[in-house]
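Just the one chain here, laid out as structure tokens, in the form predicted alone.
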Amino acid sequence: METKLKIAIQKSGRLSESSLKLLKECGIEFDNGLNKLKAEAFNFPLEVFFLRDDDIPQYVEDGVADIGIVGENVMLEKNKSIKLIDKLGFGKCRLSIAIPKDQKYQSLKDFNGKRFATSYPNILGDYLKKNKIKAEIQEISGSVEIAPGIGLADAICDLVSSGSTLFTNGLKEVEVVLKSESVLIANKKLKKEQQEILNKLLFRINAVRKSKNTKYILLNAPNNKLETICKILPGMKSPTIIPLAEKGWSSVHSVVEENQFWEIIEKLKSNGAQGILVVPIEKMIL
């Protein structure tokens, strides 16, 4: 019987769509039809379980799933005996403390003796303890934002992306407890065969992630400027240079990091580069 790696992802919610997209960008094909709880990949030894995000760490710890994609906030809050494999870069948010927007705020000391409402009592409790704040924590599972308005709490600790939900509920963000993103977690006792499949999956994931952070650029440059332009464009090893039909000119091909992109383009133009073409990279194998 063929060994398969079992992965748990969110059935619905903040990370569901991005998790599915990542697997499909890795070339893994499966049928995730409506209300399916389990799917088998057609072209990779992988089984996909669609679960509630809060349940994923437990399933991975128990070995029902070998690996899982979950929010870092959930992983830390559940505090299960699992292994963090990698941060995946999507689903970024922050776990923050918020108070009514008409209240003045000076420092964390303002929360001594106050009441918090949160779905993350463990993370918040550790944060308050670390900062020597003594406060009451009321755990609630949903609609945390309304707690101050109905007198249940003085402040809340909840996930924030844009802050629009806080604003709508008359709250303002005053402290960031945790910056979170999607993470890949694994059972601590994977068998050798499962680890080998995981290594192959990680190879694909890294190729996809690397491509998202880079751009392929092509440009025309005068030959007397090639040395300077090559220093601006190191690429993976060095730029590719191809002579053009027009004498004294060459075509230069390279790869640049997304976070350096505009700075590099400006330098290229100031050094005589023309006809700069930027192309997205689908996969990048190093």
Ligand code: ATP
The other form holds:
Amino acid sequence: METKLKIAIQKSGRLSESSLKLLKECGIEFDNGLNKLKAEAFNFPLEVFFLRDDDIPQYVEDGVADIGIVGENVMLEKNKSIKLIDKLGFGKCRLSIAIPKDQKYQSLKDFNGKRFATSYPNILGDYLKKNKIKAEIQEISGSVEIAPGIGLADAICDLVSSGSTLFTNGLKEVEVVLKSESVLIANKKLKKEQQEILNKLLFRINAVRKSKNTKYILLNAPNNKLETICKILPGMKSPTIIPLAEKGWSSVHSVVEENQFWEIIEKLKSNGAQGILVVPIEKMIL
Ligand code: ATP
Ligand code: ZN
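What would the structure be for the form predicted in complex with this ligand, rather than the form predicted alone?
Every component of the complex follows; first up is the chain already shown.
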């Protein structure tokens, strides 16, 4: 029988769509019908399990799944014996401490002798210990943000992205305990064949991720400005230069990184570049 790599992803929640999208962008096709527990890819030796995110680290530790996608927050809280392979760049959020918004706050010391409600007792416990704060932790599994309002706790430690949930519950964020994003985790004892499939998958994931941060740029430049313009463009190797039908002009092609993008465009323009065209890159193999 052909060896397959088993990947666990969140069945339904904030990481589901991006996890599916990532596999799709890696060219992996499968039928993920509603309420399916697992699916087999048609064109890659991969089996996909759809699970609750909280269960994924355990399944990966046990080898029920070989790899999995979860938030770093879940990976750290569950503290299982697994390998962190890579950060994936989606599902960004922070695990923060929040208190009622009209309460004064000076420092972490304010929490000595206080009571926290959280779904992250391990991460919060370690954080308080590291900061030498003695407080009580009440573990609850959902709707943590209502705990102060109903007198269950003085403060909460919960996931935040925009902060709007905190705001509607009359809370304010006072400390960031952890910054988190989705990660790829793996079983510690993958067989050689599984490791090989994982390497192929990682190659594709990197190509997809690299392309997201990069744009393809085309522009026209007068020949006497070519040297300056080529210096502005970082590119993979050196830019491609093609003469235009109009004498004295060339077309220059290169790639630029998203975060340097605007700065580079401005420099190009002020150095005589015209007809600048920027297009997305679908995959990038280095
Ligand atoms: P499940 O039913 O699988 O247990 P869940 O309700 O525990 O789902 P979600 O709310 O879907 O989990 O969140 C999944 C992950 O998405 C979180 O663990 C976290 O890593 C990430 N995330 C990103 N932004 C946020 C946010 N604003 N609130 C909560 N989680 C977020
Ligand atoms: Zn969960």
